[in-house]
Amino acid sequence: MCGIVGYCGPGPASEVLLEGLKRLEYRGYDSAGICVDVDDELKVIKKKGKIKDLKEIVPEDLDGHSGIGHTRWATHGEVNDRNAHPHMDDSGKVVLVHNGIIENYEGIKRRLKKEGHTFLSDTDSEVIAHLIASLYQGNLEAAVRKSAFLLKGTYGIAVMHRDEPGTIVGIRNGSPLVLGIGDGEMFLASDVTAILAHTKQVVYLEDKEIVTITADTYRTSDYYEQEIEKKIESIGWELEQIEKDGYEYFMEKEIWEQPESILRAVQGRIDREGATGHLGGLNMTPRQLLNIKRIYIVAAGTSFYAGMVGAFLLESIARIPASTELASEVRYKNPVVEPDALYFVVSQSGETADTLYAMRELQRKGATVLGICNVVGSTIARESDGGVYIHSGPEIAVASTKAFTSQISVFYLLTLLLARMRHLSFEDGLEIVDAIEKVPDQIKKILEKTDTIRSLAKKYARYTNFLFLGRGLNYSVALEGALKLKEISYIHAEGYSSAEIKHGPIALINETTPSLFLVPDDKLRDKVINNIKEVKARSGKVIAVAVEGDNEVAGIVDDVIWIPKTNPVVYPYLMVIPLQLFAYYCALELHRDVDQPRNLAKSVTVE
């Protein structure tokens, strides 16, 4: 949610800022703006709508070499020009951009109004600009530091002052902020993708840290004026990875990248000689792993459904009780931490606010919490007690695809590791290893035959309600498929266990509500077929994702999408690909904005 870019250097600030904001579009936003220091005046230009709308009103001759920019996702105040960032105090001297939520802004605003301040927006963010202006006594960093003790909430902030040209101060508390170090130029951003075109050398700020930058220098310190020596890290991504590379949409590219992203997730982590997984980042000894009595997986959205796959695998194969919990609910129920339990938090970005807060609450209660995330240097990666990177590469589209299959890859490896330490035989472990190693090529075969799915999207895209149904391991895949369709096509869809259809959802069945069934050739296949027959008996239309050669399924459904035969344990990999494609093609058919669906943000950094 929201994006920040800051720049100090010799280049044209407006161009750097607009380019950076363009690369942050995937995070979700509804307005954008920039501020450029021009001849010691802070020139603010902001606009409701897309970056292209902002670019149209930025003068081509806007001269200036330092500035800040922002993409806003509305929380306080409606979507309009005046609520867009950057915000300025009424003296015109302080300008800032802000990600996060200030919980006590109303009280601060009342006090500042009594002191004579006039507010122009309905946002909580504008309050910070006025507060810093009221505390300013010739040193911007000092004023920002003082303001930090008065603000309650989460924030990533970049701020400028008219009397300190060429200087930007950034501060982080609960909302990501990264410093980029270039050759005679410095950058601030909420996400490394904004600055990857200019530098790979970065410093990740921790909570309650402040950075002050000019073109040639940076200084990091804490709230108590203590300087902090920060480690400079190198971004592992290449610029080409965050570009479309000939695809129409990032989502399309990321679906097609899954054979490679799954390979990256498992490469070097499969031990064929031991028929097991190897996950060194867990930071746990074999004895500690053997002593685990229960596993909890905490996540949100698509990561939650990947966690459901993981919990099922761990319980059914490793024989360890496992469950998945919604991150947003964990800390508010005062969770009971069990001494022999292991906790995993799952987040593609590593910055998901609900998941991060849940992790911290569990750690406060003494839990060992391991992270599963994609972004190196993210907050969860730094603050967890260990964990695993999924190595899926940048995921730009708001709707997650390749991260899901990479996350479940980690859970397959974890399951193998723990199961082989307990009771799983070498032969059974090797069968799972063999099946996992074949998955990338099997996904390629599905991707080579997308015409059927595209034609089904044309046929079904005008329906307004869908049911997605699966059993066992594939129940969570059905939930994920329904989420994808909702997210990017805006078609209402619900996921259920197909066994639950007779406990309520069957009331929805008619000729205008299609059902999409997942039918692997596993031990629950016959039961799923009986559920299909129940739907067909009530004039329901049925699409099935089924295993090649299953003529019985083909004979009773309206349409079928074929997937290759594999070990029943790994069908979630193959089942989810047609669902991603179906959602994608339905969205295209309905002319939706596939990469930036309405009201959604890629990285949900506020509660």
Ligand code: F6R
The other form holds:
Amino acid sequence: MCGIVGYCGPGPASEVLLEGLKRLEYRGYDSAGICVDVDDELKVIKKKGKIKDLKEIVPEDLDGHSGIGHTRWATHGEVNDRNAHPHMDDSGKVVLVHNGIIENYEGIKRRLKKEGHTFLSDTDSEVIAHLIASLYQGNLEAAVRKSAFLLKGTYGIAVMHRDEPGTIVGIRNGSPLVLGIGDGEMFLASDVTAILAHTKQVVYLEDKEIVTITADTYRTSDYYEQEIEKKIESIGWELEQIEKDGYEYFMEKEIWEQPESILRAVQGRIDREGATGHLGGLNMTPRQLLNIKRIYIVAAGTSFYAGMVGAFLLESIARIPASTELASEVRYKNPVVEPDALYFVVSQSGETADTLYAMRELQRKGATVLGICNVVGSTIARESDGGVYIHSGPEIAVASTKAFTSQISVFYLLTLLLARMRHLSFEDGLEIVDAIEKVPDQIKKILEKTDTIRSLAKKYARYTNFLFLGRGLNYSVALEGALKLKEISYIHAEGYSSAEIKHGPIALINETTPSLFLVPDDKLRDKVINNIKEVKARSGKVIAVAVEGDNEVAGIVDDVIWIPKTNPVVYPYLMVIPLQLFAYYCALELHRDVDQPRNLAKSVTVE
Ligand code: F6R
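Requested next: the structure of the form predicted together with the ligand (the form predicted alone having been shown above).
Once more the chain from above appears, this time first in line as the rest of the complex follows.
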């Protein structure tokens, strides 16, 4: 979604801003712009399209040392130059960039129009610039503070005023904003990746906080002018982690990183002696863990599917009733919070609005909500009542891959922990531990032989519909595989339980709708084979992801992707890798923009 970067310092502002925006490209956007303070004039340059298009129209000699920049993911108003940020009020004095949605912008706009303001764009954001200008009485921070009491909605804003050169005011309510502290320079950003090349020292703003920066000062305060002392934190990521490092796409890099990212997720958290998991961040005593009667997992998209794997493990192995709910639905169903239930929210970014708002609603109702997040210091990570980081490192590609396998890793550890406190024997626990420990090497083996998957992508990429079918633990993996294919290749794909197709989807089967079946050698294998036969009997083409040596499956399907044999409990890890690769190679085959698929954003910070 939209990205913000701001800079005050001795350096060339336009360069710093353009570089910062380039780093934010991964979030998904449709236009971009910058504003630089040049000889006490605020120069705005903005354009529909990519950062490279913007770069072409930024004069090389644009000589200013403070400024703000933005990547826009359209919500109000079509994608065009006019609606791109930064927005300026009609006096030309206030310029701002905004992430989020202003719900009451129409009322404010009507009133300001009556007062003589002229608006140039169709956006809700432009209204804020006019509002701040109308409230300005010689102090930008004060005008921004006053405007906050009039705005309804979510916002992360960076704003400049022509009469206060070298100063930027940032304000946050619902959209992330972070201050970066450099050596004689200050930064603002919606996401640390925008400023990681310059500083690792950051201050995360909370909702309803304001920050005012100059090149060598910053001041944080609340809406009531109270100064707030904020903790300076250090970003744990290295610059190389947000670079492609020789890979063609971030998605490719992130798929190949999984043997290491899974190791990072489980490292120090497996207790072999006790055949259990160890998750310090839960902040719960053994007695409290023993008293959990039910688990709810709340998330969106890929994180939701990881949560489904988690719920299956927790219920089937730890014997705790567990279910997964879509965050976007939880918030509005007036959820019943059960006193003995434990709630998890799962979010790679830790900023997904649906998940964040669901979490807050559950907390309001008294739930204890634990977070499973990747981005350290993200809003969900900070506001949850405890939780676990997955330590995937930055995930830049819009399509989530390594976060999924790290999220399920946390659920494996949680299952071990809770199951060993209940019915799981030491021996059975150790078998699961052994299987988890083998996973990184088994994934490496799959990644060493991607030729089959690449040639299958060539063969199948021009089909326009796909079914992804799996059962039990691998049902959610089928859903994830379908999501991956549709989001990056734009091939229509649906995931189902393979048992479910006879209840409707089998009507779609003919020679033009291939099915991809997940066939682990578990207790449901024979039933899945029956489902494959049902599809074959109707001229459906079938690709199977099957366990090495399963000749029976090979004999009845059109194509097979082999995965190593393992304990059936950990097949989701091995099943998902070929599906990620299949989606990736199909997207390449169709010349799609793999890392930034159309219409999508990395971190969905609006509802
Ligand atoms: C799919 C994908 C999305 C995200 C979803 C939740 O590849 O990336 O479906 O999984 O938007 O995002 P997080 O996990 O950041 O809350």
